[in-house]
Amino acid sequence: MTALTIAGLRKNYGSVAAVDGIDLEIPKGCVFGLLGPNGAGKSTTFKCVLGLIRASAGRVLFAGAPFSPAALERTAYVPERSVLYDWMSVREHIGYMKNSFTGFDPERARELLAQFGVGDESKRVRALSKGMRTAVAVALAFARRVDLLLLDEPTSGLDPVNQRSVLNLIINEAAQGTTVVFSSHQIGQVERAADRIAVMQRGRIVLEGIVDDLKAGRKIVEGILPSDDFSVNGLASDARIVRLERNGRILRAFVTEQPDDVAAHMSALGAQGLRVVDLSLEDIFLDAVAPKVTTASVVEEA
């Protein structure tokens, strides 16, 4: 079942696309990891998604219905900066919520506040450090028992230890039944929670799927030239190889079959140091907002 549906999605500030025609399904209950670089459109797509800012173009579908202002009971929001109140205090906000939201919980934004380490709930907002804000922010959202999270770099300012708690919570929660989508420039933790992905780049999604899947089919094999102007004689027109990164006597190939085959082929070049390792989802990442970095040098020397 599809929990969220956005198709051709677009916000033009003037003549620059912010978002430029975006598709996505999101399945009910799945960790969706929504990664790309500063000024990609993440931000701006949950704004559009909530109906914060006007879309260009475009519609999105909650539960198969058009995104209205009941929704928003069933959806919560982190956005990527803090809109506490500076005047309020911690308690003050609980009660905010408490009167604004049927499905809040009081004392789950308690536990959730002490498990941040923010004790004093006398505290104004202004007295609290960037990531305490966002502990708040985040125990407010997870206290609402909600379908729908949508969490805008949800562990900025944390600790650690609170980024791993908050990690925690969108897996718990999700296995619960709620969607989660969540951004974040910290690859890792996208890896460690997500189910799924896309990538976007300048407004556009340019890589999206199942983690597994995207994983799946390829693997690395990692060596160490003799020196670093050694030719690497002919292995950029190896077929099973869809791209080399050279960097000084650093050389990686990206394989599709036979990554012992290319390791052996390597070493009787003269590597060392070879080892045939997994993709993980930051080369995937990498490769999807910057597939022009195979190193020129490589080619030259084939």
Second form
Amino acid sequence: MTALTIAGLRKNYGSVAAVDGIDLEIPKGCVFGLLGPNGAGKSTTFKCVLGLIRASAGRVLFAGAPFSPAALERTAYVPERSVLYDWMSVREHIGYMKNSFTGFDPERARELLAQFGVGDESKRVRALSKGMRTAVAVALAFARRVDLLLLDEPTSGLDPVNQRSVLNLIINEAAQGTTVVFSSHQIGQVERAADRIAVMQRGRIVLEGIVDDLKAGRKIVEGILPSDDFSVNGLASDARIVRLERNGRILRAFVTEQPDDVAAHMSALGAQGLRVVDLSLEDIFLDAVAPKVTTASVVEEA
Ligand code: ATP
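In place of the form predicted alone, output the structure of the form predicted in complex with adenosine-5'-triphosphate (ATP).
Up next: the whole complex, starting with the chain shown before.
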């Protein structure tokens, strides 16, 4: 069942298309990772989905219908920048949330705050560190009973232990049927938590799919060249190689088929220490957002 449908969504700021016609179908109970370089349009997408800013075009449906007040009551959003009130204490925020949302559970909020190491409820938000503010915003969102969680960089500024806690919360929520859409620049975290991803670039979706499917059917053959200026032109005609990356003496070939044969080919050309490895989500991301390269052209990495 589809939880969230985004169709032809567009948002222009003057001549800038922050979101340039995106389509997404996000299944119920899925953890959906939204990736993209700075300025790709991720935050704008979140805001358009919730109607916080008016889209220039397109439709957003939740469970097949436009967002109703009841659906919004069942949706939690953690924006990229804190929406907490500086002058209010953590305790006052808990009270405020309790008054604002019927599904808010103050005990659950306290439990999560303690887990994140924010035990002192009397503290005003202005006295909290950046990471603690993020932790409070996340704890308040997760203390609501919702069907949809939209989290814009929810681990930003958190220490590794709290980052791990947020990921576990995301995974647990989804296991109970909540649909979670989150953005992050931490690709390893997205790889750990997300079932599906979309990569945005300049307002468009450049890659989308189930993480395991995106990894399937491609391998990387890695090898070490005898010298920095060693020519790999001999690989130019190897149609099995869809992309070559070279970083000094290290050569990485992205291959779609017969990785062992490609390794043999690279070995015959003089490469050593050859090994075939799986693609990581980071490889997939970089492949999607890097300038498109033609077969066997060489990308010199910095
Ligand atoms: P980041 O990863 O850096 O947070 P993002 O993918 O969330 O980036 P957005 O914040 O959605 O990107 O921005 C997308 C584009 O829209 C950028 O070019 C940005 O400068 C532009 N933009 C965003 N908000 C506004 C605004 N209020 N007015 C004008 N331009 C805006």
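Predicted model only: the values in this text are computed from it and were never measured. Numbering follows the first chain given and starts at 1. Throughout, rigid core stands for the largest set of C-alpha atoms superposing within 1.5 Å between the two forms.
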property	result
CA of P69, rigid core aligned, shift of 2 Å or more between the two forms	yes
